[in-house]
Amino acid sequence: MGNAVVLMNQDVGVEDGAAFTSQSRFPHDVTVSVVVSLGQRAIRYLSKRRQERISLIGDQLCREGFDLVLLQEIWSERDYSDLKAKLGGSCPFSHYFRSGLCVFSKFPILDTLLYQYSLNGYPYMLQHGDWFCGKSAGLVVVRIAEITVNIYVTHLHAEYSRDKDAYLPHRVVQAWELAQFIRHTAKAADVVLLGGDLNMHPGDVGIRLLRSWVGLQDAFTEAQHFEGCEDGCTLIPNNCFTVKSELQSFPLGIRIDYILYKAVSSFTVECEELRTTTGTVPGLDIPYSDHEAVTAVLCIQRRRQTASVTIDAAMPALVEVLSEARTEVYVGLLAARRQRYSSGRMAVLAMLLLLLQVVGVLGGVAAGQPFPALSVSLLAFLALAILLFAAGLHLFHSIEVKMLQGTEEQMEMAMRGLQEQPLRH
């Protein structure tokens, strides 16, 4: 589970704690400290030492005095209320999206929006549970001085097998929908900040699609100074909450929690420092979460001159990424069509079984040799259960086919648009 925390400091020679008002003159630079993935897998009755970790995280956030806190996997409203009570002094404004996402802010929240992904795993995969979580992307708009900041927090579908990743098409669709969500809601923003557990390796097609289509920069690759786990890994083997079997091929761990950002033409954003936590809570034998926290210090500056509009030289690479993502979606579409066909055939067979039983019962009654009532009832119940289950699967996979086909068509249209006219900033 991941979360993001944003601390806005004014590095302009004012006293500590001084705040800009909306009428304040924009300073030469603004320092932003961001923490992502100080999470807690906060599932009631299932997560280990949940309440203890929630309390520890709340205490740590209070000590640090962060200005903006974005959390994921807060499934219990009681946990949200406990954190809200603890952070009320430093972050009096808050919003609970009720999909595992919540936000605490020192600054008034101007607007919020929640987008739920159209595809999110399978309801019959009970051991994974992603479908029941309703994975979403949350947007919070805050304004500090003259800066309008769109802050996005999300948690994408988990990867349970690197070699046989049945959820890859769904995760690519989620990355595409997140990219489109940001593109179409950030037009009035000065700065865009995305933090969360994306459940993708840095080189995966989903993260490359998200970064290239939106124009986001990765705080890890852009940081002037880094300190923490090797390669910025946030899911590491020596964490007691980590499933060791998932990291057998990655002895150092993997980096799946990100801080991504972009600024419009009148601003620039630079990552001065990035750090990750590397161990347990001081004085205790447990970490805050199964993921390591990520901290970035960003510097936002206004450009002295507006950046000129230029043709994006990376357009061929963007087309290539879109083509690769579209291929993954198409592979998922073919699999969904096969599942739809199989479930439909199962439903038809179950219906035929029911009809045969009806014919058999009527025939037996007409011949004066009725079938045993118990046997008929059991067979009818079995056939009806199979029919309902298969019909439900057929309906689900029919919806999945429509969503995958729609996403593929969107990507095709985007590729055609890029090829017909240059992409401009």
The other form holds:
Protein chains: 2
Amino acid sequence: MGNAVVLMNQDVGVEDGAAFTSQSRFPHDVTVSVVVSLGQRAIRYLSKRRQERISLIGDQLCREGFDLVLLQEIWSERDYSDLKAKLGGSCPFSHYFRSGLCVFSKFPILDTLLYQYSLNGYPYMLQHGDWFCGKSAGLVVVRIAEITVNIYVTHLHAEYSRDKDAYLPHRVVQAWELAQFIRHTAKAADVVLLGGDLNMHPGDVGIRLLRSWVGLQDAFTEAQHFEGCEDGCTLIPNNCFTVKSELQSFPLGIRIDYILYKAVSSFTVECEELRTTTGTVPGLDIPYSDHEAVTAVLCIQRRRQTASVTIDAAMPALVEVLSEARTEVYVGLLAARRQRYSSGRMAVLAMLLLLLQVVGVLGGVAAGQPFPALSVSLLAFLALAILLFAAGLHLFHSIEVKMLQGTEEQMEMAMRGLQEQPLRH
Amino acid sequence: MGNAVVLMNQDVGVEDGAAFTSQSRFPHDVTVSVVVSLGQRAIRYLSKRRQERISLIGDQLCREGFDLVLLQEIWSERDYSDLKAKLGGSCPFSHYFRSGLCVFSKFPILDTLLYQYSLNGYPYMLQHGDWFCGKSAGLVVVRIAEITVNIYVTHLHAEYSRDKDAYLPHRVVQAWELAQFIRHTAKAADVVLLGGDLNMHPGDVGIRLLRSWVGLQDAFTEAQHFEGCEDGCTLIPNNCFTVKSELQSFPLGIRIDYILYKAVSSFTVECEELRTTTGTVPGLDIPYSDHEAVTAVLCIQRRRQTASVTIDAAMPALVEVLSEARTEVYVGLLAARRQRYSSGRMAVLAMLLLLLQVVGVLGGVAAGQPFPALSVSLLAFLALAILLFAAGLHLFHSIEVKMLQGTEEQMEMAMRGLQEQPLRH
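Previous: the form predicted alone; requested now: the form predicted in complex with another copy of the chain:
Time for the whole complex; same chain goes first.
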């Protein structure tokens, strides 16, 4: 649900020292403004007033002249092309990942990579539909001045019910895979920027995993100046696309769209300003999206001396987060095993029913009894349909079990590794 | 088809200078022997004499005392556990990726990551079954002495017909994604090692892509000493599991299992020795696997001075390879678009048939005519089944089109990038 926009205003070698920092500026200091989340929900033919909203978003993004724009849920190639045409002036470089993710950039895009999460809900949950959207994480490498910035954009599985969240294990697996993907691909980057609809509350285990295991900082908590919805919420009751029942326990709304960042090598990143939009488009009755947009101004500076970033102090907390995540995955594993078993049983029963019919028909024909052709054919078709469905389900849940098991083992290995040597970000 | 084993004999700080090098050895010189490909085809319940062969493989690997073992097509958790128990002495560390890939290592495994290819054949090609195996690339990071080695193990889509290779675009996409995955994740590695069943002939565009775009070297062509099947073939007619018709044009067999490597930073890698197995297990009538195993001895040395590895000279060749790969992807894109169109048309026709029946039945009932219940029901069921099947197919091919388009664009971006600045490995 919803999606994110990251917008950056870059100002290389700024003369006017920003008030927030007393550090002297180096030749490659970069002041960047970043924004996240301008919900889209633009499933073609389905979303309400999609084209109008896409156009509004394009106009707004163009007006503000951001340096980086990260969008999700742009399902239609035409929407991407429309946005590209509108943003061409401020962001001549762009990449469309075709899993709904796209990035517009003022800076040249050097390279890209798409990572597909191994789990993403269930195909038979048609009313939720996340499975069909193919959730993934996109990486875009840009160079700002001489700084290599790895930009990650993603969209995790939605949470449809806080109390009975059947998708929690999948979302934790996605958060883990995202964290691992960032850790492995960001080793040569100076700055890491992650923006997107993470579909998690700020205190959820997946967010804590991203913060502690990857070392990402939350632009909202780090911001020196904030303006927008209370608590930085991006899914708010005011939005006409919001399903009100989802927010019953959260009258203010929920913050589920994030800008997270980290400076890897000899750089620092500070968040000067964070903003969210606050409802409908000025002068119109519709909001840009089902989520509020998040914007941040980030300042990237060269560090005067490379500091050690080993965070031994946070070690026990990290082990705790990993252990909690592992428990969630394990809970999911038990559920997946149950479903694998029951779908297998259903397939066997359907096969028995088919066999029984064959025997019955053959027996009846041999005894010269009348043949109830209609009911037998209908029943056989039904049994066959159930058999195919159950077999497909069994295969699906077998893969799910494997993936959950694999993730659990990887987390265990990470915990073991932590006990042997401290983490280096 | 088939799988790979990489086995390394490590000898840190060897005293006895190997004959092949006249360079003086540094404290962290490492002599490594590497092997690739000990076919498995161990699909549970299906493969011939699976358990016996797993046991033979385990014994053989244990006897030779390799340092690194890379296997594919280990589909059953139990087989992995059996191998783990047998190899525990020489390779105490291991990781099972649950997509058939596993790695056994003498050296501690620091981290792992699994990358799933976006395309992998078609689910309805049941006789080939690659789709269900979920092809992917596994990354295992190990530290040998003070050298960080990124080990990649993978298994690409099989080629069932050389002349009419319907899977070529998918395999090229996989090779491209593998190359990109390695490039993005190996930036902090000293040595990169890729082993596996790539299902490509040595001159195929995918292999050339991996060599030129990632900068990998082929252990077979670099080896100072070779022993085994002619031309290093790993799929040979002698093997009783080989489908003879596949090798009609290649009487010697095909080399489809590879050990590729590259030294990233201030290291060099040389292949001292390469070997393949040559048929059946001594004293028995079955081979270890459907592919011959490949073994290499690699020598990793610290470079006395860091050399520049920008390969401007190879630039035109690289652009050519990229352009060729892009053409293959484009051919696949056209085919996928055709299939998307025809499956969509089939779905529409099935829906029309259903509608027609409803109208016919309602009309018949209104006119008080007799109702041919059996044939109408059967036909309705058939139309419904076709509708569901065609809709699923349409969705599948729509995703395929998107992925092929995305890959084509990425390749185009890479080519544009190359024209602007030279490639740095």
